[in-house]
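The chain below stands alone and is given as structure tokens, in the form predicted alone.
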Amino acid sequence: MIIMKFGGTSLGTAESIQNVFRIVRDRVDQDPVLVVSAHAGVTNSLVEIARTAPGGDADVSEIEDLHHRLLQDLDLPVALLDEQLGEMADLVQGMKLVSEASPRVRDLLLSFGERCSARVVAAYFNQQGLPAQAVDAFEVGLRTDSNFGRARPVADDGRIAKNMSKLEGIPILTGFLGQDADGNITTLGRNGSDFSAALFGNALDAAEIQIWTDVDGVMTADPRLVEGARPIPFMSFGEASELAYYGGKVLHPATILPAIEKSIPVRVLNTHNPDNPGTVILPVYDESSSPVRAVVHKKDIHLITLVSPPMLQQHGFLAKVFRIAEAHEVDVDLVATSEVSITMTADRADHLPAFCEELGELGEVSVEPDHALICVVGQGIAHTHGIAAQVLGTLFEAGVHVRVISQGAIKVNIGLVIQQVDLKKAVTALHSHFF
């Protein structure tokens, strides 16, 4: 069997809609589990909502009438989410009358987006002939810890699989949704549908776990900033985990994890284009053909300094920094550090005054914003001599500023942050070298 992952712009329109049956019907005999998102521009939109809701300044009808313009698009009956649209509302009417949007109940309203679309998804499959039923994750346990808006998953025991199999019809799950213990919904953070997809595929041994898109798989550079990037047609768990982690847009950075744990192939397709091959991400692969696979960026960088000279020889430094980036749910990049300094990157402007404000109890603090990182992966530069000398000599030549270098013992990237104002020349610059 397979997973088959479709996101919120495969799922945009009616036409979409129809365009993943097609693709779906077409590949029946692999006793498909589909996994979907919400439909694109709904999850935008309750994110605002939960914004504005404790202000008194929400309205819903916006993403009642997309869903209403979509089943009669879709010849579907108008009520078929008449429940989930209902509890939306009711949702949201309590939020303004006390004022508040808790991160618990800011993850029961963002969840209202993958329910609706399941269920619409579902009800065409079988309007269309193709047995199919619609499922909320948690319904089949996939269980969470009860860190709202970042759950992380608890292990499964096969409960998964044993509730899986009870099911008729193609599952169409949601991504995105969890339980905790308490029975609440929790979310495992934005595009956390394609981990969704790969904890499911984990747990039913899935053959393959199909990532389907807006783009013909995981791409050289963003298109968007290097107009010569092209599609990678195959890549290692190693360097699509780098990839992701460090700005590839095409796939969230949790997403190889269960892949990797018994090794399941990862796909990534483009949903307008279903005949093109893709990206397909393996255990291993030859690396002879290049070195560097993909030269990819994050937005938006900080760099944070810690000048603290009674850290010279004191053991235990190192791990104070980290125990308050873990208080304060900051997620560290990269880390540079020098007898009496430490230099880090992240990217969660939200955590960062508190979590500097301590970080000044051991020293002196500075944070420099709009800077971005850049990262050049691929498996091969572990084996390939001056790698880095072409990274720095590049840039070099195009006039960039290094801040902040960095390159792991295991050498799948380097990374580098630089000033964000020269972030498309860098990149084009790199991108046009090595590719």
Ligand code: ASP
Given for the second form:
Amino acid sequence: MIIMKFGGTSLGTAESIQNVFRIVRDRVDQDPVLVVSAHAGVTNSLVEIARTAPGGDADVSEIEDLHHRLLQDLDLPVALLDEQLGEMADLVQGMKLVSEASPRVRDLLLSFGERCSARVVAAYFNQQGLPAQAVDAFEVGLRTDSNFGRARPVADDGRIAKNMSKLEGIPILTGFLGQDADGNITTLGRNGSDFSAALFGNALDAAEIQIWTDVDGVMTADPRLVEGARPIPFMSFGEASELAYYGGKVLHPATILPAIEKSIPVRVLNTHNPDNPGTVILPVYDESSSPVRAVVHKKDIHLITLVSPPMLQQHGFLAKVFRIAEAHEVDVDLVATSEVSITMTADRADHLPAFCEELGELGEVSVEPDHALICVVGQGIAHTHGIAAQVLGTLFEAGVHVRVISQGAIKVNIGLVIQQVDLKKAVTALHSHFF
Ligand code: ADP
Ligand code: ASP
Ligand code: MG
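Switching conditions: you have the form predicted alone, so give me the form predicted in complex with the named molecule.
So here's everything in the complex, that chain up top.
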């Protein structure tokens, strides 16, 4: 069987959903299992509602209208989602009454996006004569920890395959969602449906995991920032992990891990251009191509520097720093150390004040906002001399000041921190140099 994951951008309008139907119908002999995201824009609206509901302002009518319009445009019963939309409205009412939106309640609210879209897609497939069934991921056993907002899956013991073998028709699974040990609905973090697709691919031993989106595959840079960005035909698992982790929004950073475990190829394809071959992500590395595969970036990065003279010969210092980061759930993306200081980047602005306060017990801390992280990704960097020199030379000529640089011994990437104002200039210069 194959996993076919359709993102929100592939499910935003009736025409897109009709498109998705044709794509799936043409591949029915490959035994597809679908994983779907919420319709485009819905999760963003729900996030906004979760933010405003405790203050009493939130309005669910926009989300209701969007779903009703889609149902009408697809000639489906307008009452199809009454149960889900009703529950959602009640929940928002409750959040207003108690003036609170705990992470647990927020995840429950976000879950309605995917729960609705799976039902819309399944109903449309059935109307078109292709038997299908909407399935909530948490009902078939996608279990996670209780880290609401970015829950991590717990190992599957075979129950997902067992539960799914009982289903009739094409399963249309909700992406993004899981369930903790207490039965609460959890979410896997923004863009988490990609991760769901890979988790289901792993649990069901899929022959391939297909990520259907709105561009012709993974591209050499973010196409919204760099005009000349172009699709990458092949990538290794290692390259795709780095690319996703360091900002390639097209994949959730954890997507590749469940695929790596079982060496399942991941293919990124365009719903609006289904004949395009897209990008294939494979366990092997194609040595014949150029050493650099992509130039990706992450915005709104904080540069944190800790200066601590007594670091000299004080073993366990870095361990202390990372223990504090862990306690505050701050992801450190890039680190540079010297005898007397450590510089690192972090993107969880909401957790930084508390993190930095505790860090202050180890030395003098400074925080600089408005930075960006650029990552030059390519497994070939390890086998080619002088890539770092080219990166720095190119940025020097473009007049971009590099604040931090990092290249590990494995050399799948070169990471750089620059000021955010220089982002477009820097990525464009690097992209034109390497491509
Ligand atoms: P979906 O709804 O299918 O999950 P997303 O919006 O999450 O779609 O991801 C696809 C978008 O990611 C593209 O439209 C593109 O603008 C953006 N993107 C950023 N970096 C890259 C990249 N390196 N390659 C391809 N797309 C990228
Ligand atoms: N709907 C969720 C989001 O917008 C998950 C996803 O689309 O992958 O983040
Ligand atoms: Mg996405």
